[in-house]
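Single chain ahead, by itself, as structure tokens, in the form predicted on its own.
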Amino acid sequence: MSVSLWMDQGHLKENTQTFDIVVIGGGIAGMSAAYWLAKTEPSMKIAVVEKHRFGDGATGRNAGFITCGSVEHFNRLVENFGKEKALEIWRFSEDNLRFLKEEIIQGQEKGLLFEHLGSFSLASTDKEFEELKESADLMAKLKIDVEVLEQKAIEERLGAEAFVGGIKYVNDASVHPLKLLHAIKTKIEQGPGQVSFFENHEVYDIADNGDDKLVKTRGGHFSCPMVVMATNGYSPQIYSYFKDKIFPTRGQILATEAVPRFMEGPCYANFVLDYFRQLPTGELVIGGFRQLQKDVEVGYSDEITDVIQEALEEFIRKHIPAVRQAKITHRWSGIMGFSADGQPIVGALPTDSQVAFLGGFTAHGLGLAFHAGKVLSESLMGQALPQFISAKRFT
């Protein structure tokens, strides 16, 4: 947001609170960072500030996939980074799910609509199926659980038509993303830490305040020695450092009314650009097709467009017979943060070590952010970051 001179000067100086750390962003990344920071150093006073309501950004607008790896098929991950680093990236996301289950989800699976059923990548062409099988072969050799499916198995297990084959990532999961976020918040509140939460506090400036930083929001000011930015796609609006590293990218989704269960697990199609899942309660959620309007699906507008919404409906008609007649109940969009190389970015500003950050999850925030929050917390306590996630790779 932009703030005028008059608006800035209108804030009362006495409306300033003091904390040890201020986390900017109340989505999955910010709440995860606050969770691990509070668990590591319960004596620290931490504030989590969010411009609207917690989860109003990408966290409350995604499809709820907790997937391993990254935006690319594993064979392409190997091509880009080599086998050793590709496996490290994959294991990092596997650990993300393990940490979520151990720290947050255990015992709350039903309430969070959590299912650990794996996910599927489906091929519409023989060429794509060959690449998926190549990817599966690489994964199997590195002892990553994967299964190859032929067309008949896809029809029987997923209720999906017009796909020639696919593979199953056995260890993937899905969840209600907003319920998961509030479960993390509840765990923080029940823990020994001193964490305060502030909704409707949009940050418009981070200024120097003696030896500290002054985080200015529309709801008040916060003085602290350390700031953690968990603003993902919105990071370039605060610091120009992120303009060539994290790019705001819009995703669009629709949901149907509930129908009887027919899908074994969530699915990706079209080289991971399109995705759909059936909730435990029966609704189908489907998103993607941003490749149809690449120039439009960049920026900060969260509007939906006819071109992409019609493409989502056409996908249902062509591929998912069980919901062809189902009523569409919701349509929405959200702004994600895509990184320059497809991997998350964690670190501190090279020009200001008092401003740390995590973001650039490239449409895989649920599969990466909880673990990213952990390594960020550890880095603030002096531990080294994994090289593939460290912002120093861009220097």
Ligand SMILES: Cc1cc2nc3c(=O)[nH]c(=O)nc-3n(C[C@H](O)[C@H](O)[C@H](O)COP(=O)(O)OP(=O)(O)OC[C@H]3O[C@@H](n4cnc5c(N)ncnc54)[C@H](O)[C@@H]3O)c2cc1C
Contents of the next structure:
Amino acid sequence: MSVSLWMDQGHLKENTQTFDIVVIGGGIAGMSAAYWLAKTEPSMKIAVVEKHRFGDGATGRNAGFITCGSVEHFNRLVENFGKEKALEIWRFSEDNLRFLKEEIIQGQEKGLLFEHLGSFSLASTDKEFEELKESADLMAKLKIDVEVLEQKAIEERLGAEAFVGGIKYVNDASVHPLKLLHAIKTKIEQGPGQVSFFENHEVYDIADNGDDKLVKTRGGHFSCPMVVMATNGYSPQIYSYFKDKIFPTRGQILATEAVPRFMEGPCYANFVLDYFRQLPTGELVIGGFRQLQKDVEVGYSDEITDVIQEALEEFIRKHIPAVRQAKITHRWSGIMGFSADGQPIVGALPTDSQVAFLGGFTAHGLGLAFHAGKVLSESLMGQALPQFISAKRFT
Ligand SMILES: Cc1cc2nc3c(=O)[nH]c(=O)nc-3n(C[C@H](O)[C@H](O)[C@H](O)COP(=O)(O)OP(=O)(O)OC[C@H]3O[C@@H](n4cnc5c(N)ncnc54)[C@H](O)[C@@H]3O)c2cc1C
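Next block: the form predicted in complex with the named molecule, after the form predicted on its own:
Next comes the full complex, and the chain you just saw is listed first.
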């Protein structure tokens, strides 16, 4: 958002509040950062500032998979990063789920529609199945829990047709993403920290204010020595530093009415590009196919397209008989932040150490952001960041 000279005057300056840290962005990343900061240093005054309502970004629009690893099959992760780092990336997301369970989810599984059933990657070609088997081999050697499935098992356990084979990631989970976000917020409110929450406060500038930063929103200004940006896909709108590091990328989904339970757990297909899961309440959620309109599925516009929505329906007709007759009840889109190398980016601006950030979750924020918030919080207390996540890898 740009703000004119005329809008930027007067009452806002009188309306400046002071905090120790201002977190910009009220999605899973911003809320997680606030959670860990408040837990570590309860005496700190923290503000979480969101331009719309909490969860209105990708966090309230995703499919709810809490998966380990990254956007690629494990064999490709090993190819790109080497065995040791691939395992480190995997364990980072396993810890993400463990922390989420221990700190937030425990005791409220039902209310959050949380299920720990594993997830599946399904191949519709022999070539992809070969890659999946290679991945499973590598994973088993590294003691990651994985299972290989042949076609018949996919039909029986997942109700999915026309797949050649697949693998099961035994430790994955799924959740109602917006309820999870609000559960983190509630935990913050119940904790010892001093965190204030501001919705409908769009940040349009971050300026110097003596030794501090002045975070300007049209609802008021915030003065603080440290800013944490958790604006993910929207980050390049605020600092050009992110333009070649985090790319706004749209994803689309549709949901059907509830049908009797037929799937063992959530599934990815087609090299992690397409995905579907049945909620504990019976609805099927299916998304993906951005590969059909790569030039269109970029930027910030909250739109659905006929091409992708039709491809999602065709996928149902081809692969998922249990919902062929089911009514489609919802269609939506959301903006993700894809990073340059598929891994999250945590750090501080090279030109301004008072502006820290976490983002670039590349369609896997539920599997990464809670832990990323923890390491960001620790880095502000002086600890080093894991190299694969540190923004310094780009300098
Ligand atoms: C269709 C779709 C399906 C997905 N499926 C999955 C999935 O199943 N599993 C998974 O792990 N991930 C999935 N993702 C990705 C996941 O949703 C994201 O990785 C995650 O939500 C990122 O969280 P975040 O807090 O970094 O970003 P966001 O949730 O986008 O939060 C950023 C916030 O910053 C706010 N903001 C932006 N600019 C400003 C400003 N100037 N001032 C104040 N506030 C601002 C935004 O309004 C937004 O609320 C999916 C995403 C989409 C779109």
